[in-house]
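Just the one chain here, laid out as structure tokens, in the form predicted alone.
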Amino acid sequence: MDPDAVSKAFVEHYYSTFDANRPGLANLYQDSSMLTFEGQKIQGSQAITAKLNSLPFQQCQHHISTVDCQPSGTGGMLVFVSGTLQLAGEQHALKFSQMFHLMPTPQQSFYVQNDIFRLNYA
């Protein structure tokens, strides 16, 4: 397993997702996982899945600048995330940081255990 092709296809498959299909996301998540979003923190898919399709937006696009990632000591990886989420009518986008600590499951993929998301402000 190669963490970075790893991460990178995950990167692409959460943002894509995310961008066009939000309640799709559930399936990455666990009663266990954890995000914490602007510091309000969540646990539980449902949870999780209610929090980001109550979003006040419908339409957004991630454009990802960097994506940084590390093997975590339990078989799973740590993934940092920055780039910019255009939202749909607004003329500037804003600039994000998320990491995701990905957990391998026994069908050999991997699910979001902890996600944090922050706006970067200037």
Contents of the next structure:
Number of protein chains: 2
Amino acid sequence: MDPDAVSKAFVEHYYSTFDANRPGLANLYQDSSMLTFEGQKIQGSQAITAKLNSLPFQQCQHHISTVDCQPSGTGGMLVFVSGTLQLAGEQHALKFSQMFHLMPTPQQSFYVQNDIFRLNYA
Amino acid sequence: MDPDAVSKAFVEHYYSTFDANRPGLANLYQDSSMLTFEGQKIQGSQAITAKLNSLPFQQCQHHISTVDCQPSGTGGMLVFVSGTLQLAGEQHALKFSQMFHLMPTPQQSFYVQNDIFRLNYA
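For comparison with the form predicted alone, provide the form predicted in complex with another copy of the chain.
Following is the full complex, with the preceding chain placed first.
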């Protein structure tokens, strides 16, 4: 397993799901998962997907600039992303950074244990 | 132990050491530590501090905009920082994001297991 390839594949899957089928993100979180969204702390798949689905924009497109990854030392993988978020009808894209801590599932896949998102207001 | 207070204290210590006494950062890393600096992967306290000390600017000042933290689920703590980096003699500050995975030491302190740094070129 090439960690760089896994993290790039995860990032592509995550943001294409976010942009095309946001409720589908529920599969990537579990009850222990944590999201900090612009400083707001949310725990558990259900609450996290409720938050993501209630964001005040319906259509958006993420463009990824960089993806970095490291093993977290505990069987997990840290993925650090920077990019831009284009909201429908808005002229300027917003810069963002986001980090994920992916943990393995028994099905040889990953779920998101930690997720921290920040806009950078560039 | 309040994780938010610990992470804020760590962040203040880290960047004030970086700005005033960069070689002092060596104490915060161990042989297992990993740094990804603008995509370049470096491992081990010695190589990491050599990299940080060889950056092509001598004087700089970090200003912190946001600090988010979450337990990593393994006794560690994830700290996610956004801010600006002012280089001496430069007119404009650079935006950056950085994440740390802190792991506890037997001395009830923390070391940096994972460190990923990216400039956002705002």
